[in-house]
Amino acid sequence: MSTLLQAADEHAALEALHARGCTDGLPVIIPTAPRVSRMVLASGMDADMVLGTMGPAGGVATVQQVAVAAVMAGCLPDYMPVVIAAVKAVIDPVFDLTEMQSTTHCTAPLIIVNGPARHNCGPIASGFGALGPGFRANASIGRALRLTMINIGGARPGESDMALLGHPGKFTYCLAEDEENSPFTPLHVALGFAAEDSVVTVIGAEAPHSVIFSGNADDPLNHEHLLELLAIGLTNLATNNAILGNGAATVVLNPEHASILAGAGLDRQQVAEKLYALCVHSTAEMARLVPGFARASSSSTTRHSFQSPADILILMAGGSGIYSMVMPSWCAGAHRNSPSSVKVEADQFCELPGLSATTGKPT
């Protein structure tokens, strides 16, 4: 159970908050026992229920701890499902969060929300600006989990987080697909789950490398050209797909880059083959540039960024225009910064008619 804390004022309270290292570096709602209290019983669960340890310090994830994240996020208890499911998608072995967490890597745990639950337990953005402010559920959803990461998991920086910069995807990071606009089915339909569940998907995720391009409609070769730019900006030779060979990654498309790609006659799998076609390069210019990291190949002068297509994760979001979004990832750790995908458990969560986030007092 979670340690209470003792203070004069609330102004006081979050001095000691920040003085204890527990915050993010910004102002956070004060996790008061009746806020608390409030947000596990939105979840619906018992309060000491685990869900898992979070690396690297072991730290055992209750649902009440779970919960005074998502106070001090600014969550409202409707984003709990989203909140729970992302923290049990980064606790799966399978993203290798221990070793994320403390690698010298730029790295952050992209939260990608598909299904009723983004409007359910939001709405979350999935359209103009969506990565950036104004969005409180995005945010404080995306917060929430990274202050998990730091109470529960014991990240700190220069300590057990050991990003060398960072970015500031580390406060939060978190977006729905449009998947009303898409033409491609959503991402969590080709994840292998329904199309009526709702699914928090996870990957470590470098921030947002913008891909620039504005083609002729006319000319039939316009989606080969702006898959060319995609892969460009996927795996150049300064990322660590390329490099190391391994992960998984993500491309957002705009609107209308996805519609472009799809008037060509192309489904998101047929996108994802091209795409792992075109991240490829050279073993001597990576021998080259990258002697430390360079593997030695007898038997090919190419060596692709993935090890298949679905290592590449794609999705719609955004507003419509000539930038789409490209998130090159770590690449290491024992499952190769796999993505992570957790069904929402909705139907177990309780609705709060009428209380405050802040105050957890009736409105």
Contents of the next structure:
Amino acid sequence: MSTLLQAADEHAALEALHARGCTDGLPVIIPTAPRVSRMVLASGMDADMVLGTMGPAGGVATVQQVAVAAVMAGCLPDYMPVVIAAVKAVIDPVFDLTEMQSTTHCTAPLIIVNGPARHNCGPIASGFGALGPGFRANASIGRALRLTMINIGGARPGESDMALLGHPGKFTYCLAEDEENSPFTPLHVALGFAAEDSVVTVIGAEAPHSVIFSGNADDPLNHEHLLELLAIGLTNLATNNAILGNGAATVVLNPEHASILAGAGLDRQQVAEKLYALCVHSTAEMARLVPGFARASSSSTTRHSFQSPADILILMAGGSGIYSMVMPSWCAGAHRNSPSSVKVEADQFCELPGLSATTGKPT
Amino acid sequence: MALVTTDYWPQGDFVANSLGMPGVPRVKLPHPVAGSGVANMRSIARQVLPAIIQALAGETPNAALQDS
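If the structure you just shared is the form predicted on its own, then what does the corresponding form predicted in complex with its partner chain look like?
What follows is the whole complex; the chain from before opens it.
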């Protein structure tokens, strides 16, 4: 159940929310009862419907409380099915939310959206600058998830969220896959969903690390060089994945790089297999640099950074050019930084045409 | 019984309260312990051992906080 606070006006309400630690530090839309009700209505679900509990505080996430976060974040009602799915995804025990929120690592939930919801519940950007400013759905959906993690999950910096520094993706971290232009099968199809499904996949991720590669079509090893660079960026020896030897991590190929790999005859699975094979390190080097974490190895002189190719999530997004992005991960927790995918239940969504999300007044 | 370093003491309180065990015995260690060298870690262990035993015995739950 939500607590209804009183304030003289919107300015006072905002300051009260800041003072209570209920914001992410930025101004929020005041979650008045009518605004929250509209957001709940848009979800097509009962306000009291329980989605699960969120650690480390163990708060109970109801549809109404998620709607509060969505209002505060600036979401349109259209976004609610994606926000609900993202919350369900992090609540899934496989995501290790409590541990993820409590770790000293900088990890943040990266939301990847596939399927028709990219258009119907957005649009959620997948092209130039999709992880940057300028896209309301991307910005507010990721922010809504973060606000649930703060206000339901109880994450407070230095008290329960022990990230030593964090990263800007802890404000918002959401994009869609550019399925229409990708030469590969969409991520959600590779994960076992139907192409017509809308799916939210959430994975704990570091900030994006840029990987530069300027292709050379005359070089028969063009794609191999790209794969080598992606592997270097994905699990350099300073990453948890390399040192702990597990976890799942993310590769966001830009269209040019995806085209190079596809042009070499590689499909998504083969790209993952090649990256898996390249993400290896010398056990002696690990023992030299990080003896405290380098596990005793048998006779092997090398160790893979991942346990299988399936641990490398690959999607295509962004503008076309020379930079792709890789996101190494925390990879601790009982489930070792597993991604969590949830189908978006858009069939229950109640469209509210012609009304402002923030005022409830006709626009 | 939990060993918690000074920098993480608030988190210990938060977790204990969240789990409904606000009185779970905790003993405070200096920060950092990890990576501070074997000799220092042995020294810290010697200092906090009495508090750990007291906490395990339930004699001074959550009061035997050793500020090293």
